[in-house]
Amino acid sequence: MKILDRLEEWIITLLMGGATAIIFFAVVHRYLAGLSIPGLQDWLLSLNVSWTQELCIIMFVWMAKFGAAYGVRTGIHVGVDVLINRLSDSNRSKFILFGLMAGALFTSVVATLGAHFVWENGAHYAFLSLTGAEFGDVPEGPTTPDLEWPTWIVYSAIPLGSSLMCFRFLQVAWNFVRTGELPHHDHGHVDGLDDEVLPVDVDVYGMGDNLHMHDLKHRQVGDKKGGQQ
């Protein structure tokens, strides 16, 4: 599971970082191409960067599908559970388990239909071409306008992402049956940053000046050890 978790996180990270870099490149290219700089402007205008928008759209689609599966695993999806939390423990568990299994059923249907669509949209032709078999009347399938990639590669995000999402629903449901716990994500927590813990015996309201009385029990904020200022 750790290998799959890390692979899922790396795919999302690379897609997000790559799309951001491509968008930045396209914006800089558009800005510099509008400047009347001899030589540089002609060279920039000769570059064909129309593919950047299409590639970013594809990358964001893939990122969204795998990000949805990541959200199920970590519990970051938004849910309305006010009524469910007011139920008894037994009824609450039944509704939660029903919701998880409904999510698994829905994503499995989407994955199945998506796989059939991808197969008929050119993946079947690519498989026959790879194995050297006869094509018959199997269509080659369309390509994207700018990149001219087979569209079945782009649409593969649907069956792959939905299948992973279905697996995550089943994984969360199994853990809930075993432990009774659901994954929880603290939206206020930032990875890599730890909350600063203040010393217990410190008066945070103490003021070291001649206008306020000093608390002899607590060390003043800013005082060094030994009583030195």
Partner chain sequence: QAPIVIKFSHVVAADTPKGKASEFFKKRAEELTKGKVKVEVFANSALYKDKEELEALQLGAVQMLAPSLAKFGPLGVKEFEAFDLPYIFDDYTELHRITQGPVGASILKKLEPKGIVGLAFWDNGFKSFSANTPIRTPADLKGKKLRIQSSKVLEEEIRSVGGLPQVMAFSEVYQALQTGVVDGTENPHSNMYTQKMHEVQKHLTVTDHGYLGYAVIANKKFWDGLPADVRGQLEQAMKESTVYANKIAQEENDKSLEAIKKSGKTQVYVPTKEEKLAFKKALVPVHQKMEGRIGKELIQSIYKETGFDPAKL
Second form
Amino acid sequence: MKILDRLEEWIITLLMGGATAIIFFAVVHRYLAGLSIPGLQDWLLSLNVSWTQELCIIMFVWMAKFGAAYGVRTGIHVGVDVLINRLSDSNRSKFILFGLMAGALFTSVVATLGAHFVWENGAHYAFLSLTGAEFGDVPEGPTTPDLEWPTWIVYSAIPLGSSLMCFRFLQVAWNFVRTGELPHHDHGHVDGLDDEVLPVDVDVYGMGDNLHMHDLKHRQVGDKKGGQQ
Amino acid sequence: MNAAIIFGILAVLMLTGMPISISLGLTVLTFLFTMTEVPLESVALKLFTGIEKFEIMAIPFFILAGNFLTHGGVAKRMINFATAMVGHWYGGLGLAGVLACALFAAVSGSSPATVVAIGSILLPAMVRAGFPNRFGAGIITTAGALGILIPPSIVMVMYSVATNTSVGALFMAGVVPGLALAATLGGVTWYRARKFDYPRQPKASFAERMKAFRDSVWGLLLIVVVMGGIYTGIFTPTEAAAMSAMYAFIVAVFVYKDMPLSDVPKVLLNSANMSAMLLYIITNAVLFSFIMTNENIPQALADWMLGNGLGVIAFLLAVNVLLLLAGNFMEPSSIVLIFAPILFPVAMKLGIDPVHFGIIMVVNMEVGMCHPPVGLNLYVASGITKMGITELTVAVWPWLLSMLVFLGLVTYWPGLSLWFPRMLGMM
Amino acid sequence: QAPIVIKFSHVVAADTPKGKASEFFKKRAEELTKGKVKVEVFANSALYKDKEELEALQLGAVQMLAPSLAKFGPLGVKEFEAFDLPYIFDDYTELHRITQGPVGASILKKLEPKGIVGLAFWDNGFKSFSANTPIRTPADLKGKKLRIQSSKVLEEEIRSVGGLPQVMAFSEVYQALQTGVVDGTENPHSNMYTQKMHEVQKHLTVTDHGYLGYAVIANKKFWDGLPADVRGQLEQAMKESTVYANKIAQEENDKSLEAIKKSGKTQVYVPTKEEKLAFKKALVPVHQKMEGRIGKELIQSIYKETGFDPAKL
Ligand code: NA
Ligand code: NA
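I've shown you the form predicted on its own. Could you give me the structure of the form predicted together with its partner chain?
Full assembly next; the chain just shown is listed first.
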């Protein structure tokens, strides 16, 4: 489980950093290629970098799909929780469980649809050609326009990311049933601000803001239950 | 009829408190499954292609840049610079707070991030200098909202995604209203500080000002990099976002050295976390607006409204009321992504400029962020000051009231938003 | 009985030649089938964007589309890339010999294994280069950042004149030209004018170096499943729409060129025979470079129909 957690974190971290570096490189390349510096210009013009936008988009879509799963684990997804946060603990916990199971339902449906789509979109053909079987009328799938990568590989972010997300919803739900606790990017982080150094993982979408469900364990910064943590 | 069913399902699902993205997605699935012949696989396709657009990529880039700036000592130096410039006037540090928020807003795309960056440093300092807690909290909560009006702005990118309006023109259209709102909030601050005779800072000497400027120049230069880069055509708005992330990284880690290299993965991870959450809402909102288009709902709604003789003035009033109400339950990105595709076609038929309409929505979102029960800025400020939400709400009202007046001005005076981008020839 | 609904989605504005032609098709289809068919046209990517519409059509989520021809290469039908080859057609007569003749029909046929029926080719027009500096010779484009739509052939075309190809969405082009992110682009005159690009470009040279067109396509399962009489009526409506589409495309292009000249914002230059030949000489080698992708045989069969011989340049 720890390995899966770390893997998830590393994937989205690297995708985030990588995409930034790629666009930086593309802009610098285009800028320099426009200057008529003998030699350098010809070399830069000969480099083919028209794939950078496409790659950046693919990386960010993957980052978004796996990051959404990570977001379930960290409890960052926002909802309309003003009303249920006013309910009694026992009623609220029913809604919380319902919400988590709805998340699991949606992501599992999407994972299934996505897997089916990827299969029809070229994975089936690729699988057959890999095993050397007859194609019949199974069509070869399309490719992306610039990199010319098979789109089924690119699109598999949907089934993979959604499956992981579904798993995370179930994990959070199970944890909630057992402990009454929801993941929080803790409000406590802002407590240590007096020393004027902001912790790097302070999260503006995580301050008991009625956009997230209040669990049974943590008291909120706010009116009704006092200011204590 | 279909419209009623779709919105009914959505409202019920949202009120149960599940993530907004999930309730959007489940609404679409339920509707597709029971009432249409659109193949369900198109949902899977849309979930990928919904964010497969280069303009959207500005969002993660701006979030990343904002995180580097927040943690990399840029905010601190901007506050010092602002204090050196205006700290000796009535309102002292408070006025410096408004100026620092405006400066930071010009490099950050998010309002709550602006509140965190400026507030976490300035608010403790204001208390030490003898200001009442609530004075500072009121200023930073509202001035932090400039984060989405002064470019760059994540909410503007969301609006442009939802309506196909040019991001560059929206950014430029935010400049003048942003400065005007900063001046308004500064005015309220000055007036109240004078009335209650709050402390003023000693006037900084010219040398001190120069030093504060030199210290903060790397942060201030980013304003030139982003706006100048877009305007002079070195890069597109999306590329500008990537460049500012790279620049902020270099400034935080190598120039100011307030952030160790070992913190960089953590900043990347946190930025990815928040970006992914917003991108997930976008994907599902795109899905939602796809199903509405497929059922011809926005057009029908537009025709119905116009058929009932709705004029520009009444429509804009209705839009403001609707968005202010929505601001009680949701955060800005979701509001823009859900409401813009519905309201936009009507606005177009009434001849309202798409860029102006975007600025109206953005100012609305700013107001929504500053009042309970849901208001991101308010909760961030509460986290920093440890004041209760009720107490904070009372603290915020003088500034919030002026923001409401300003909203009216922006709504019915298109020239305020449109003059600058027109002058630059961007529209 | 409820009518058969055809959702016809495209990515351009309703008042462009393609937008008007799709509305024309809607009108004729509904008339000819006497209301048995209802066509819903979605303009401006309202329903599907550029990048997803083909897959949506294959899924059956939309029934008809008119994507630009460059979109079929990634689908695996590289034959369509022949239309992107620079100077493969000299004029509309040569072009229509292909798009309305056997070669065109055989290319459309290649879509069927993908679950797609090709119904017709619709013209947009011939493209010209524009930039902020005068373009008299291919060398004038050297080092220039030129916007193209995503296509391997167009990339090679720009490289052949020493330019830097920039793939960019159509919606971004105006601002990119205005601010100078890119120096120039290639467009049929009507696109240039309707997108107001002439306001942000100083020079246009009528090179007519390439063709921009669309293929009107339908989901094969849907099309084959239509009652035979309805399908016949729709084919008739499509035939009429094609005539209409090509006629207005040509008219709009001519009108737009006049309007651009009149605006005084862009200097329009018509190259001499020799100057045009220089562009041809620089660009025609792209044909051979792309043989591996498109197929030598197909290129030869186009040469045969149009009577073009690269050796005689
Ligand atoms: Na901003
Ligand atoms: Na609010």
